[in-house]
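Take a look at this single chain in structure tokens; it is the form predicted alone.
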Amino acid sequence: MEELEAFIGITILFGWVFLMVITAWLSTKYRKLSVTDFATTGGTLGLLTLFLTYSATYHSAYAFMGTTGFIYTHGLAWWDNVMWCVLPGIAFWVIGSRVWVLSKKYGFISYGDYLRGVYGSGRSVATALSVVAAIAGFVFVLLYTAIQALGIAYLFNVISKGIITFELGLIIFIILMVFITWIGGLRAVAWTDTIQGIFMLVAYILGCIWVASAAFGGIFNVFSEAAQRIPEGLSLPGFKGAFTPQFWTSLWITITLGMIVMPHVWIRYYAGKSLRIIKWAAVFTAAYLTYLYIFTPAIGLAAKLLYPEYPTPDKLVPVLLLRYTPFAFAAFVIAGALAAALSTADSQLHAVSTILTVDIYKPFIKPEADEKYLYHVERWIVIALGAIVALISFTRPGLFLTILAMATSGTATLFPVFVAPLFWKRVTSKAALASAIIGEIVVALTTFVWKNPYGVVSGVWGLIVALVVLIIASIVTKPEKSVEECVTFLRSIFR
């Protein structure tokens, strides 16, 4: 019996392997050896790519385990992800339009193109104020995508029977991420993200249905059953007292804002083939991952009832899967949730490999270089930066949620920036980087020497004086015309 569920489960692991891998192969049909094309498809994916690869980029590894461990450790405190559900959708209606309409306008194509042009009047500041968002964007997201891998090793080891251990696990699944990557760009990835968001959807949604009838009889008896045994992890402050209401509402602040201004999400927001495409990508955005989230509580509930004194809640979903449903309907799911680690993994690469190409490589150290030139220089720095995260999974950092929270609070910092030239004429560049370098600083400081001061999460009290920078200092420095002129097009177009 044993062997059997080991070779359905090898079965079910490597069919979605192959079926990723085709897919991106097909995906360069319509590739141009351009690095253009190879970071934002030319702006030519369509609705139903658009919205299920920017969806599939929000949720990860943290979606699936993460998610859970949090529930059963805090308790229903985790409903602030309904916030950072809904608002993503919301501001690629709002910030994403005007920034694809300003893509079309400059040709923007990278995290660090986007400022170099808004703040183009302030010269070698706006080049360096790229630079600050290019190494924030590395470090952060990095390690981000780092986690991806851990969590989906782990689920390599479980659906194999153990046969896949969780180095060659580490191993499969950053070459995977690297291929389709390489081989396509955001293209390949988009693709892939397509099936893999419809694909996480049906899995995780049937998984929580299936563990919640046969565990309680169904998802509402998981409630009921929760408030009558743990009634403290219903509401504010949870199981421990962690989420007080000021903690509560920094984090989903800091996750909201940072996940916004991340680079694999921004750099959708020039993929679009029009506006049209964008405004009902971001409807459907919203209704998606709010949707997926729905469920997630009552297993998180159903978790702490049932194993009070897990010592690793984030491995607690495959857990619940194999005890209460049939194997491969458990390695079916368990295939969801490699569908959700790899399509922000590959997104995240993606970006980074974007930002070090056009960014960092191609105004500092080989200004000349033409579109087919750059396409080459960063399909060998995503081959460079798999071993890098390959490197970091090796270490095994930390629980999902912290670094989920590490990270948006260092891009959290930089909303202000980003978001400040769509509105503000009179904000500037001068201020846009010392607003980003005080606020980093700030962030750093309340993570690793005050940590959180007054229960208020690092990213907030970053993005607090971040702003309160950004707004004084433009007061006291000079107009610059390049702001004005976006902000100017942009009311001619969104009146």
Second form
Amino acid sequence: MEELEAFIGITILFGWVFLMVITAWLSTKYRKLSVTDFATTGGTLGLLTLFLTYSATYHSAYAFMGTTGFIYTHGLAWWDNVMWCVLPGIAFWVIGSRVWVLSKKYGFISYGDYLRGVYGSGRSVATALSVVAAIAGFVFVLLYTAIQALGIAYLFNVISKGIITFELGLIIFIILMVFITWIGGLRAVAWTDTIQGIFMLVAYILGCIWVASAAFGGIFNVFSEAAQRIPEGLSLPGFKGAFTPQFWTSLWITITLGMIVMPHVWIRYYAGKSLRIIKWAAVFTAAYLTYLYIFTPAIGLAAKLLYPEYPTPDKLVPVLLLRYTPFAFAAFVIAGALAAALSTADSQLHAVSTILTVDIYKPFIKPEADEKYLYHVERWIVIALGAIVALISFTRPGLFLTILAMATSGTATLFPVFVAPLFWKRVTSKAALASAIIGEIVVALTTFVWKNPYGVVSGVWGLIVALVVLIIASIVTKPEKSVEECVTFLRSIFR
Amino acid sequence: MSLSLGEKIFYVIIILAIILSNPPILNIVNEYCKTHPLTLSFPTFWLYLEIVWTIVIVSFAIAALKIEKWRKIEERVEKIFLKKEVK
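Moving from the form predicted alone, what structure would you give for the form predicted together with the partner chain?
Every component of the complex follows; first up is the chain already shown.
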């Protein structure tokens, strides 16, 4: 029996790996040997691909594994999530459409070249700003990728009944992530994301319903038992009392704004075929991100009722699946968790490789490099980054884990710098640089020295300071032509 | 940048949703949830937020369909960029 289950698990696993490899390979049919195509597909993604790559990238392994652990730990205070599910969809339209228009006008394809472009009048200051953003993107996103790979690799072990070791699972995951990105850039990532986005939605919803039905006879029974046995989990401040009003509000602000300007999310604003596609992708994204979680409360509360003292709540999804559903189905749903992780990880790897190629290599090492040359450079960078991710994952240095603690807050702090030049003519490059640097310092201080003062998440402190610095410094410095031009142009379009 | 009536309604709905999903309004709802943990067999707290944000999602879909200004923006952009690319 054990051997048969291992065979089924490995078959499902390698079936999934095979499907991803074939999909990525098929995408190369449309490949052009240019860095623009590699980084943004040249703005050719249609509605289904764009909305599913945005959604699948946005929802990481956390969507599958972490949310159940979150409900287990904090009860339905978890649904603070709803704001960072719907608002990014709306931001995709309000902010993403403007970024897309500027990318069409100025040819932006990366994180830093957007900043170098809109703050272009600031010359060296704009370059410094793009480097700060590139470093922040590189450090935060790459570490996130490594930690995600680490967190998910044990699922290979679970599905294969121990035949695939944790280390081998990690290697398979990283090789697959590198292969998809290397072979087709954003197009391969987006195509595989499309399949993975559909797969994770179906697998996760079915998994939640099956577990709730098998363990309690239906989702309503889970809720009714939870209301009797653990009622404190059905309201704020949750089981541990963590969700105070200030924590609730500051958490969704930080995560929403931080995610909107994360490099792997930002780069997707350039990838749509038209504004109409971006608009509808935005609508579907808001719905997808939200309704993926439609049955999550049932499985999270079921976990709490069934295992009140489980030491690692983030690992409860596979535990519940293996106990309450047939092994083949459990393996299928767990493969959905791998899809959720891979769809984010390869997008992050792609975004970081684009940052290093377009924002660091081209301006500082070889300014005369053409599109084709940069395309080859970026593919080598993908491989090198894959090796770094493997190194971080295997060695797990404590310092990196510490830095990761400020990742989302660190990017949320950059939100005003990225978004202000879309709406406000008066913002300047000097103000933006000061805002980014001072904001990051405040985030570091409120993450490590004075942790979350007054119960407010560090990202909000960084954001407030960054915003104030940006406004005051913009007013006292000389207006810049490049920002004025961008805002004037956008106003002429969005009038 | 002037907002059309449709845009104004849409943005007001978003602002209202944010107000309804945060303290102090959320604290009042939360007090009710403590005494009435379930409504229609669903957790009241979850159901409340789900309804508020479903209204936002539906409004977004309606706005995308109906707001004439957004359609004109699309046409304007198409004229400037996409037709140029075809040439």
